[in-house]
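A single chain comes next, written as structure tokens; it is the form predicted on its own.
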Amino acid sequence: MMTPTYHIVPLADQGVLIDCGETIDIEVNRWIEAAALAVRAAGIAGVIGIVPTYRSLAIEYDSATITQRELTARLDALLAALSVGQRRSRRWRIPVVYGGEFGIDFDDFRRRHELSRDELIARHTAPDYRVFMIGFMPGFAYLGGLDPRLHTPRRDSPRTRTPAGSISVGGQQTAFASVEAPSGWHLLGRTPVRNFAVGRTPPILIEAGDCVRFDAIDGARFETLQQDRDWLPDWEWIESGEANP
């Protein structure tokens, strides 16, 4: 792929942005992945901090140890040399039970979209989505490849609180959340993964640069999965051409 134009600019007084502009894109998120995997794997003194995002990478470090300057430097021959290619991501399975009590807003949702329930379901399933990013609060995943037919505008009013897990639907993405949160988002249903959890090692499970396939279940089989401390979403290595953009 053909490298995006990016600047690299001050962010606050020990980090820097490299930022690649304001579009959603999969091949700048692809790029800002392989910028982050490049970053980490040069293990530069007095980096402390690597945080990517859908189309910018945000370096946090100690200027005791390196400058503004000489951290610039680095990253400006860092980023000349960097490839893109084929990598191996993991894609995670995540069971979801769809509408009810569970997902408040599914039954206007699909109404919206003149869709059934299993329609509505099939659509939001069949996909492999990106992870384009986590963020927000701990653990949010911001998920790329939602069928169009879905795409919605967030809601006018949003609301104060939202069940940890939920499923939901703004804009062009979809998203789970791992914690109970505001949300403008529409709620489309819950699963019982936690893809953040204080004292698990480690706390995030799923991370920028993975894919997630939900698989719809019913509230009998949410309880239960809920209920085992001990259970953890399953995954699978793909190529990472693999998944839809």
The other form holds:
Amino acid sequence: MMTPTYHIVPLADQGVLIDCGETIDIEVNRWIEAAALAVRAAGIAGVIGIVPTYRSLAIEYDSATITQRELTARLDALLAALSVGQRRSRRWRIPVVYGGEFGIDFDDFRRRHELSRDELIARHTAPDYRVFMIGFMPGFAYLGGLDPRLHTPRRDSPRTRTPAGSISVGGQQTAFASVEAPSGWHLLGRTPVRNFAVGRTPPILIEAGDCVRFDAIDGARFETLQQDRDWLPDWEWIESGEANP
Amino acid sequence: MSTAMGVPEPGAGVAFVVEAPGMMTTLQDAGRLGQGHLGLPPSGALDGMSLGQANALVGNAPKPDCQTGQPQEFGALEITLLGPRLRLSGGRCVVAVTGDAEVLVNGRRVETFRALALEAGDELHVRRVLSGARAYLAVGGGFASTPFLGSVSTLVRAGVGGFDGRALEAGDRLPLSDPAAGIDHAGRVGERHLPQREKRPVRVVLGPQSGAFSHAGITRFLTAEWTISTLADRMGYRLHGPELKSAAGHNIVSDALLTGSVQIPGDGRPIIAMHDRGTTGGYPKIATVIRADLARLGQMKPGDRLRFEAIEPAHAETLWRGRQRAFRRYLAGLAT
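Next up, the form predicted in complex with the partner chain in place of the form predicted on its own?
Every chain and every other molecule in the complex is listed next, the one we just looked at coming first.
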């Protein structure tokens, strides 16, 4: 694939940002994912953390071990040699109860788009969504590939609390939340899946680059799954090119 | 608690009982670093210098974490403005409080920056923080708390770390790991180093989205006097001052945040991201605070005023290395 245009800019003396600019693009996001894997694999001494996002990769470092000048030179060399190949990733099946008390904005949302209940569910469950990034809150997954018919500006006033497991839509994106959080997105439903759990190893299941498919379930099934402490969602390996958001 | 041999462990049963929790008291170490890709912020002490001093006074030298291999500070109680009243139960220990605080043992005023021996039944009361926003209470051998991803730091929002993943509440029992380890350090005294005494501007490096602002906007950011608003907590500080308008709009495609990232949301009032921040954010970031000035930022509270000064990254790195040398001198200078 083509290497996107990127700039390496300082985050004070705390980090550098490999920035591809204002874009939500699957090819750019795949390049970011490949860059994150390459930087991690390089094991550069002094690198503390690597945070991939839609369009950038933040690399935190400790200047007691490596200077920003040295780090930037290492990254330039690494990125020049980067190739984005096919990569195996996981496709998760995430059960969701839509509407009612589980998705308090569902009815307003479907009326706004002039869709029946079944049509909205069909459109939201159809795509294989790509996890563009994990961010904001522990385990919060930003998903790309939302049906353009469902693109919806964020709410005028954000809610200060939304439940853990919320499935929501904001702008061109849909997302699923793992912990209770403030949100200005439209709440369509809820999943019993907790993408972040303190007692679990690893603590998150679904990572950036993975694929997510939603399955509609009813409230009774939700309660059953929610109470089963050992239950985890199904997943399967796919080639990264297969997901088609 | 006892070992397989049936011999009680040295620290078995020694604990602080929380009689009053204070305003916002949490266990914090140097933070859960490098987990941003999971959506987890670092958490950790807002004033890392004072945390390190408190630990040094009671003999808690940083040790490599068993999961990450990185050196980690012992967890200490981070006290915000009004502190807790604690009673020691089950044995002896040594404590030290750093920061500028009014501290009482059994009702009598004691010094901060000094390792104090406590006996079972003693009451330790950090009544209030006098200047700055925070004080740190370390205990020899540390508090018993299970690390999560290499850190005991509390992140209340996710219910992680510390004691049940939350701030202290009345009636809590805070078990100690190894109180015998600190006993020899009783009486140790350190210089009173307070980051809040520094009055120069808070230093930043411009970017990563300073290009979204006009030249006049950046000049205003760097020349204005800003006031920390009442919306100031471990997640971030909102500032009052002139409004800063972004020429390129107030939403960007979400991008990583660091502690010290200065975001400008739609209302034009800057938000400085602090240790419990989100890991990503969708507002343009005009600047990032340098590492050496984070501890001082951590001591700020609503009503405090500050200015910003832009410097180059290489200069910031030099300042950080100088800070670390000064801290090593501090450790070498501890007197018993």
